[in-house]
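Just the one chain here, laid out as structure tokens, in the form predicted on its own.
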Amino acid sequence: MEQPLVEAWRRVRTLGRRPMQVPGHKLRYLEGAPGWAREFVGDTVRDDIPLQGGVDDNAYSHGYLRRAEALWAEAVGADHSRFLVGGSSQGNIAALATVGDQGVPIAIDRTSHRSTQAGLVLIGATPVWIYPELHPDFNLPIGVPASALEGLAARVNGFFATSPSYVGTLSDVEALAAVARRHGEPLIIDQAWGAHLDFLPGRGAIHQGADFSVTSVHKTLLGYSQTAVISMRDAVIPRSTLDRWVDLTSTTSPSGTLMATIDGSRAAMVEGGGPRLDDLIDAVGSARRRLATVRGLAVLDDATAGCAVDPTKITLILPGTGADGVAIGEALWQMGHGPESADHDTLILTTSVADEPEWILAFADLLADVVEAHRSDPRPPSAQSIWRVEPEVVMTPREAFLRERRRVPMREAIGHVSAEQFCPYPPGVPLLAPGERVTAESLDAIVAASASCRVAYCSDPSLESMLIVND
């Protein structure tokens, strides 16, 4: 199996180089050489090899990266792919910049990651928010309907949706792509949580007709943290436009180690990923069925969600058990099995091809016992405000970000325009963003979210004050 970046990376480890260029650790830790700072940083950088002047020369004359990106594109059915070391955040920013411009309206899923806001600030586009349907009982997103795009097609210059959602539900990407294609507008799918879908026949966003797909290799495949890929079809926009924005948002000192893990992940999935994914999906299905026997516990799957659900995700809805998801999450962390996310009503667990099927089944038994240990009186589900934000957009995120601002106590901000972002993390979906009107409801939602997770990216973590546009 061809792995151009991995093979080049491995060669460098055997050469014993003493480079007269960056990085500052001079690759000395690759050889196990003694050093005065070994006790401080030795193990943490032992595999660090830069792409430029490391895995490849300064001019990238061997073309290892270019070849590896072409192999990824071929594997996922795309015409062009670019490797990223800024996560799917970088990919989302580059994708939005590729299809948007100052003042250009773009239809964007309001439950998308905060990085979409960063893209809007960078390019000055105007968001036209679209919304997923919500489950009538669980208040969780169950996909952006194609009908949400139909009425907007005449007044936007592209569509952006997230699938899978953070909880694992999937939009009908084929239906979304059909609307976009009919109107000649590009469709971007943030598939950060579904990199593995590209290696299930016909399940990846590009295979289903999306023009752009952004995937996090580190979430459900085997890549280093921060690794991601953006892929595109050549149908609507020239690949040179995407290249320009990827290059603008990239570091000029990319890690050859990180990028090699993207290449290695692709090779592993092409070589043996199909059977591995089949075993994983079977194990997750068995784990879901085991957990569904716990009295009062709802397990998200195609039947309970009423839409397609990522077959590798385990999402539990807890109100029927009376258990507190935050307490269960803390108990799991103490055991060394920290969940992806936990709030009062919901527990989200991410599996991957690195998980053995027998471990998943054993974990399901353990988790069932933990839920039983936290059982209490059943309660109705709480409304998850993060999935139903419908903001009043007063100005573009870029305008609000760049305007003069002032700090006021939180409650005094009601009626004014926010100059900053309030983002519960996880899942990284903003409750309030620059350019949106501050309301009592949005502040209540922010305070409620802070009870179970970190509210990130705001200037006052105590939530006692905030920055508003100085009007």
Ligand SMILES: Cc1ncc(COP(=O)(O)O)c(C=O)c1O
Contents of the next structure:
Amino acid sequence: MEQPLVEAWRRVRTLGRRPMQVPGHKLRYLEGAPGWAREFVGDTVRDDIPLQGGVDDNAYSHGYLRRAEALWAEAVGADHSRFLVGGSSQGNIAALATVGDQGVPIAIDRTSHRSTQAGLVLIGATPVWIYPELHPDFNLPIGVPASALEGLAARVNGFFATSPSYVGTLSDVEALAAVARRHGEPLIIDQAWGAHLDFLPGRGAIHQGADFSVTSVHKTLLGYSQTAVISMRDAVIPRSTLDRWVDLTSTTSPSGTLMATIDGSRAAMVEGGGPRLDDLIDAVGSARRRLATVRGLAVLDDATAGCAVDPTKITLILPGTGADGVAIGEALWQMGHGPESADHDTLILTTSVADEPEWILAFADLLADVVEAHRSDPRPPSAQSIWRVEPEVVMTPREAFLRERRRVPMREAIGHVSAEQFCPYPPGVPLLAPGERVTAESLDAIVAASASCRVAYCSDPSLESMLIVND
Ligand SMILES: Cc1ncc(COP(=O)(O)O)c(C=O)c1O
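Structure of the form predicted together with this ligand, please, following the form predicted on its own?
Whole complex next, starting from this chain.
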């Protein structure tokens, strides 16, 4: 199996180089760095080889990266792919910048990751928010309906939706792509949580007709943290436009090590990844059935969600057991099995091809016991939901970002325009964003979220004050 970046990376490790250029650690951790340096950074940079002047030469004359990107594109059915070391956050920014422009309206799923807000600030596009449908009992997103796009097609210049959602539910991307195609507008799918879907026949967003997809290789494949890929089809927008934005948002010193793990992930999925994913999916199916035997526990799957669900995700809805997801999450952390996310009602577990099927089954037994140990009186699901935010947009995120601002006590902000983002993490979906009217409901939702997770990216984490746009 051809793996240009992995092969070049391995080769460089055998050469015993001591470069008279960057990196500052001079690759000395392979041979034995000075003791004082080892004392401070330990072995943390042992595997670090830059792409430029390392895995490839200073002029990239071997073209390892371009070849690896072409192999990725071919594997996922795209015409063009670019490797990213700024995560899907960079991918979302580059994708939005590729389709958008100052003042141009773009239809965006309001439950999108905060990086879409960064993209909007950068380019000054006007978001026209669209919303996923919500599950009637669980209050969780069950996909952006094609009808949400249809009505807007005449007044927007592109569509952006997130699938899989953080909880694992999938939108009908084929239906979304059909609307986009009919109106000649580009469709971006944030598939950050579904890099593995590209290696299941017909399940990846590009295969399903999206023009752009953004995937985090580090989330569900084998990539180093920060690794991601943006892929596109040559249809509505030239690839040179995407390249421009990827280059603009990229570091000029990418890590060859990180990028080699993208290359290796692709090779691993192309060669033997299908059967490995099938085994994982079977095991997750068994784990879900096991967990569904726990009294009062709802387990998200295609039947209970009423939409397709990522077959590798385990999402549990706890109110029927009376158990508190935050306490369960803490118990799992103590055991070394920290969940992807835990709030009072919902527990999300991410699995990957690096989890053996036997482990998934054993973990399901362990998790069932932990839920039992936290059992209490059943309760109704919380009415607060991060997936329900429908803000009044007063100005574009860019306008709000650039305006003069002032700090006020939290409750005095009601009625004013927020200059900042309040973003429970995970899942990283803002409850309130720059340019949106502050309401009593939005503040209540922020305070409620802070009880079960970190509210990130706001300037006063105590939530006693906030920044508003000067009137
Ligand atoms: C839906 C979604 N998109 C994008 C991102 C950003 O991904 P990354 O951490 O790879 O930058 C996240 C991160 O959690 C996410 O949940």
